[in-house]
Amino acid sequence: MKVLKLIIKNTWRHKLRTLLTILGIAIAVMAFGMLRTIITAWYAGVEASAANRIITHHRVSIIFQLPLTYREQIQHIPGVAGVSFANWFSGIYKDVNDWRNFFPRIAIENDAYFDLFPEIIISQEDRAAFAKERNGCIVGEKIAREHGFKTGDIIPLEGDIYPGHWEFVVRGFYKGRDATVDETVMFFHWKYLDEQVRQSQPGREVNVGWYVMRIQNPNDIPRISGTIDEMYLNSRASTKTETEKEFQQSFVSMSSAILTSINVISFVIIGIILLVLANTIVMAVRERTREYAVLKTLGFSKNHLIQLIGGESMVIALAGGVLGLVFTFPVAGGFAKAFPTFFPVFNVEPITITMAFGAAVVAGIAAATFPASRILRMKIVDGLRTLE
């Protein structure tokens, strides 16, 4: 208990230096937590992927479409419990220069598409209303809150992949079963897209961007994937079939250089935490060299000295770590509100909290190691000769 009192008194002997060190560690921990949260948010779609769903798209690139005839053929493959398809629509909502107006717009086969995604929760009333209206759409609750969409509102879009002026009527909303589900997507009828394109651009076909399949037994995925790709190997539109996780991962890999840079920076921050804290502890120990020599003279053991130096380092490190984590949550919440569609799922994960707090603890131990070892090796006479 007496050692603890000495630790607390030593910690606050230079109040301004201690406060600035704690603040510096807190800012570094917060920055570390935010960068790690950005990385986990980038991988949110990958982590949320279902183990029993596979995706089939064009082997060359997803921008090339697949024939509609593939649907019936795929459906008859043993082990396929359900199949549907979708198309990326894109389009421009309001001001193209305002990224807040961007959210995914996807044309789906029909209302049954949602049966393949049990994590997307839609009321029966909304599903029925959506099924009845050709240009109806279902939107995620997150973008509904962001843009103030209500049932019956018209969402006007200027087509880019499919030119023209498009108007969709909001007929329902969906929410995620849990926090990992993207609530920023707008779904509408593929048939409406097909009809409008045929009228406005005679001769142009709207086919399939990708097929989604639910597999009865996930162990059959390699066999079914191989069967599908072999069926269309020599066709005009050869396919690539992969798990939903692999499909999502392919999009993340396009940003691998950015993610690697963020990852590296996040760990550089740990070094910054260590340097900030080490500087303070080294200065504090150097100023008290004569005091530690006196303590040795009075019979204080090596363990007592280690506790005094290490305890001061840990108090500062833990205070900065806790304060940094406290800052992280409101900052992350503000970031999520500022970028609602760019990062559809932006949550501070438990692993991020553990890593950030662990970094502060490691820094506290490492920062005390060198000055403590120096004091332990110091001769009492040399310590007493040190000027205050």
Contents of the next structure:
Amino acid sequence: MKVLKLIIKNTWRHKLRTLLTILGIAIAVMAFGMLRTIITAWYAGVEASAANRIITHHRVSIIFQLPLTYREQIQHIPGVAGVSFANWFSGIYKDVNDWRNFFPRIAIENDAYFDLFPEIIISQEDRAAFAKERNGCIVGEKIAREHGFKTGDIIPLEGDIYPGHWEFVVRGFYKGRDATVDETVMFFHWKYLDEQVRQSQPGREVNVGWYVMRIQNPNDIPRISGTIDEMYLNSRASTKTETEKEFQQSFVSMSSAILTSINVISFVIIGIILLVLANTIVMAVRERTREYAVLKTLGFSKNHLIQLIGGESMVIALAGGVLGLVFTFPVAGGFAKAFPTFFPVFNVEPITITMAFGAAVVAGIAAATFPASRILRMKIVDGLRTLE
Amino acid sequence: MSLVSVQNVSKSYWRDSFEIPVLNNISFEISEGEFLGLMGPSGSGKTTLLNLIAGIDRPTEGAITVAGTDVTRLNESELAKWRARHVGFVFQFYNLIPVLTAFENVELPLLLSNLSKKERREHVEFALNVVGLEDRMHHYPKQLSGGQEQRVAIARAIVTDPTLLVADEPTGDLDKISAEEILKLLERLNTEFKKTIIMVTHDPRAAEKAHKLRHLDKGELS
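Taking the form predicted alone as the starting point, write out the structure of the form predicted together with the partner chain.
Following is the full complex, with the preceding chain placed first.
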């Protein structure tokens, strides 16, 4: 590109203006990247879902429980390779107003529950220790790091769904097979929950929040789901069976208004990038109208002028885009650190990088379009008459 | 031998719904190697005629042939290539690119050629040597005087060895001494390098340097 030198020199002609524009684009790209990362984080559970797991919960709402007896019937359905169940415990850990103290606490049937989740990695020792301890618990490494939990520590909780003071002994830790696995959950024995509730609230039954099934052949999922839901259609606790992905998606859809807003804002930011850049390029080209007329006079073609104006726009857009992406990683890291449990999986995904970079490129092209077309249409004699 | 032939050329501009005639049925010829001075009062159409011959504007009527090419029949793209190859421009206000050095400004027209970097360098150094500014080649326009800037502009105009050199009031923005230097330089380009030059001027001293003078008044040649 023979005009590259002129592109670079033109870009730095007004250093402060160029720097401010690059910085403006960088901040906008970073904001875009952060918002897209938040959206991705929101869908992390959906994306991490296994294709061979299904969930059965109460047809009306997950807050209604299912009878324990369903377990036996479900596990005999042909194609079901494994079944277990869990309950949402909730509870309050320390100061309820501090987001860091919120992490999911789930009562699980027993340690065999983990066999259904190969993405949850636990050492044999920890799993054995957990199995032995009635009020033992397994916690994710992320939440353990955040709160400094060590083996043998007691985690005190104040119950809300299940009132009372609860104490759980840390007996082990799990980590995710990859970055998409939530490492902020605390698992403990359902049996312990059942015993404690029977003692403290005689007459109250603890049943099952949801059943998890591993299916041998994912092609059988529609048939098995249909079979389960038909079995309990006219029972006192009719069921809804869905894939793990659909189950996770149902939680995400509860926040659809927020997600739509974030989505809209992220695209408004692209508009801001475009305006910031377009303003600079329009000003720069207007100031140099006479120079472009001179270049046309010397024989520079339309392609050369497009390269000059588009090139300057792209240099600024790409510099801002790259700088914005460089900013995005530490900011996202800081955000993830500040709110470790709010978004258990908070990674800047390649698609986010591609979109942010793409937004800068699109802005670069769009910002140059109007001033370039004006210069291309301009008559040389009119351009030469322009005052500098 | 005729290098430039202007045949029945008229030019009008439109301002809103008003037609403003600038040139009215002009015909004349310029021989190869000639140094023609175009004089006339403001608004007489001198610059317009120069622009038409140089291919940066189009006549409303008539034909202009330069070195055998009817420039009025070329499209925009062909005209741009033709200008790059055949015409060197010298403007009243120099019109150098401020972010480029004297060397880079002179090199600009050569970027459109197929010359290698080494060949471009040789051509630029030769052109700057002709205008006596080889020692200022790395200076930016703002580091040069007006006369020096115009000499760089002349070097830019001759670096491609064009068929025709057009100069629009080349001394109009210069002091007396600098203007004299520029006129001497143009005269040298004409006599020593056999360049055909068309110069628009108001200045009688500049006009004296031309071999031939044509006067324009109200769009008509006298």
